[in-house]
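First comes one chain, alone, set out as structure tokens in the form predicted alone.
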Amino acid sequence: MTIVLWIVVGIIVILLIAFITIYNGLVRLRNQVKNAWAQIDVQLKRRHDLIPNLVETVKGYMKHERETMEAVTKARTLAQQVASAGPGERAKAEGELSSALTRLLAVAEKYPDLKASQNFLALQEELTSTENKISFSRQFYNDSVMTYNNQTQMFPSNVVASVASFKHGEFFEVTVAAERETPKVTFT
């Protein structure tokens, strides 16, 4: 009878160790997803901080492009308002901001004095750098979400995830159609 008891205790200990190991792995992955989201947030904040300087620099040159300027300002305000929202809502607002910025930079091409302005060129370079960092951060975030979701959905970790209430991660997806289009390059 004692051998059976030791076998049962051994099985319980092995299951407990497996549960703890899987649980800790899921916590690590969930925290990696949160960290990746925070990195996107940092870059989006940087972009939001650059936009007013870019708008002010461009304003002096583009007196007749008020609609474009207002669209950028409105999109930035909306993006800041949804800063605490989930990835889906945030991606939509940021996509609209990206579209407005693209239109702003396209309109700026019409103004040779603006294109030659050192301040504008520096801001444009900063914005381009920030957009690249946002892109890399989104990719890392989505990779982290995929790894996390795989672990929460695959056996045996899905059992632990279900018992411990681990939720499905949400991808940061492009929702604005203009962001999916290939940019047009023209030489004039």
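Positions refer to the first chain, counted from 1. Quick caveat: nothing in here was measured; it's all calculated off a predicted structure. For the two forms, the rigid core is made up of the largest set of C-alpha atoms that agree within 1.5 Å on superposition. Compared with the form predicted in complex with its partner chain:
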Contents of the next structure:
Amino acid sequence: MTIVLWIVVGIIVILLIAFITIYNGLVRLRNQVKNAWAQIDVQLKRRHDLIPNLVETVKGYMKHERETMEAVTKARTLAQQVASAGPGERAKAEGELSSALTRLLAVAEKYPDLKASQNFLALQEELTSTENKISFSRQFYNDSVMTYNNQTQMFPSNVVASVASFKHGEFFEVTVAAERETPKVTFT
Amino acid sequence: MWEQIRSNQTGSAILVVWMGALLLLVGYFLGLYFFDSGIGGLIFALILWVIMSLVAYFQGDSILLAMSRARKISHDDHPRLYNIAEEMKIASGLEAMPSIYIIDDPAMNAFATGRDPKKASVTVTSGLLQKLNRDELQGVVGHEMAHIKNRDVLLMAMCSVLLGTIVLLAWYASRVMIFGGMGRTRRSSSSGGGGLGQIIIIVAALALIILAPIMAQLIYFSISRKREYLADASSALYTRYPEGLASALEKLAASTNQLKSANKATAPMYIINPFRKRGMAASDLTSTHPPISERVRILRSMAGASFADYDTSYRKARGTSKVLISAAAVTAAGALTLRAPQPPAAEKLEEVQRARETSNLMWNLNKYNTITCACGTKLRLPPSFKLPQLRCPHCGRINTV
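Form predicted alone done, so how does the form predicted in complex with its partner chain look?
Below, the chain from earlier opens the complete complex, with every other chain and molecule after it.
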């Protein structure tokens, strides 16, 4: 009888240890997702901060591009308004801002004086890098979300996840206007 | 997937254990040979190893950085390099930003230090800054970040200490055997043991003295090469643009400058072997780095940016079925698409600008004072220049310092 008792106790202990290990693993992944999200936030804010400076610098050189500049400023205001919203909504606003910025920088190519200005070059480097940082932090965030979601869906960690109510993470997908316009090819 | 890179560590760890076993074996037999006590020799070898490890662990970074005469920079010294490093820090998911150092040398190379990913550093030469465009620099910095993230720095430091201890022991033992080995026979007769046992010990000790350093070196090289491939794979994963690293490696391979401040001990730390000669044999067993052409070929044939893609290319390029990256890491990654290159600026113009940027940086780091004369000539004054005025050699105007 005692042997059976010991076996039962042993199984319970093993299950408990497994539960704790999986639970801690899930917590670590969830924190990683949170940290990655905070990282995106930092970079998006940084971009918002750079824009007034950029518009100010560009204004003196660009006489005929009022619309392009206004589009950037408007997109920035919009993006700042949804700053506390969920990933989906923010991604849309930030996508618009990205494409407005790209248009502005493309237009800047037409102004040789502007392109030679040290101030503009430094700003351009910061903007390029911030764009990269946004996409790299998004990349890391999405990878983290994928790992986390896999863990919450796969056996046996999904049992722990549902018991301790770990929710799914939301991906940060950027849908730029230009990307949405690409024609879809369908095979029927 | 970021955790699973750890599973690759097991393979390297087994090799390290082999090296450790080799060290113990050398210690044991030398102990038997010299003091008639295998355990004594073993303890001696262990003590030597512990001391060397402690020095390497606590002082390794500063010794390496001091030996290579590297200088620490901040964001404003070279915004592009610093930004790229920040980008790669984010992409790799490192917790802390490594310090960035620059070596003033026209040779193109880079290395990473830091036993602890929280206190790491990345060093590049000024030659590298000058010749590489943004994407290429990103690939190289990504490779170095991967060494930090994958904990290669600690692993390789520990390996080189093991190797160093074995080499040191074998070297001293061989000197003593050749020049002072006669005392040995007298002692052996007094112990009165069987002649055969003694002969076996002598032969084993001799064989170990000759073979152990070679074997340790081969193990070391094999670990080093494997970590290089893994760092390449990680760099492609971080940047999602293997072409950047591939084209950087090609430029590095084409440059003929040798790094002045590198030496044999620090060689494996660099992104390419600093002593590499042109046209080195393709699959060289006695090299710390895989041949560059092969690394480029693997990177160029990648269909996506994931570990699975690198692994497939690796096996195709080497013609083996041996898996480089464990299956767990490969399957977890999923499909990752490559990104487009950065919009190409006028390459020639950019190169001139990069050269100017880098030389400005080096002047500033060396505390030179720069004065621009009204005629446009830039005057660089060394820190020892104390005169209040200076005549421009070009137009003859007097400039106040």
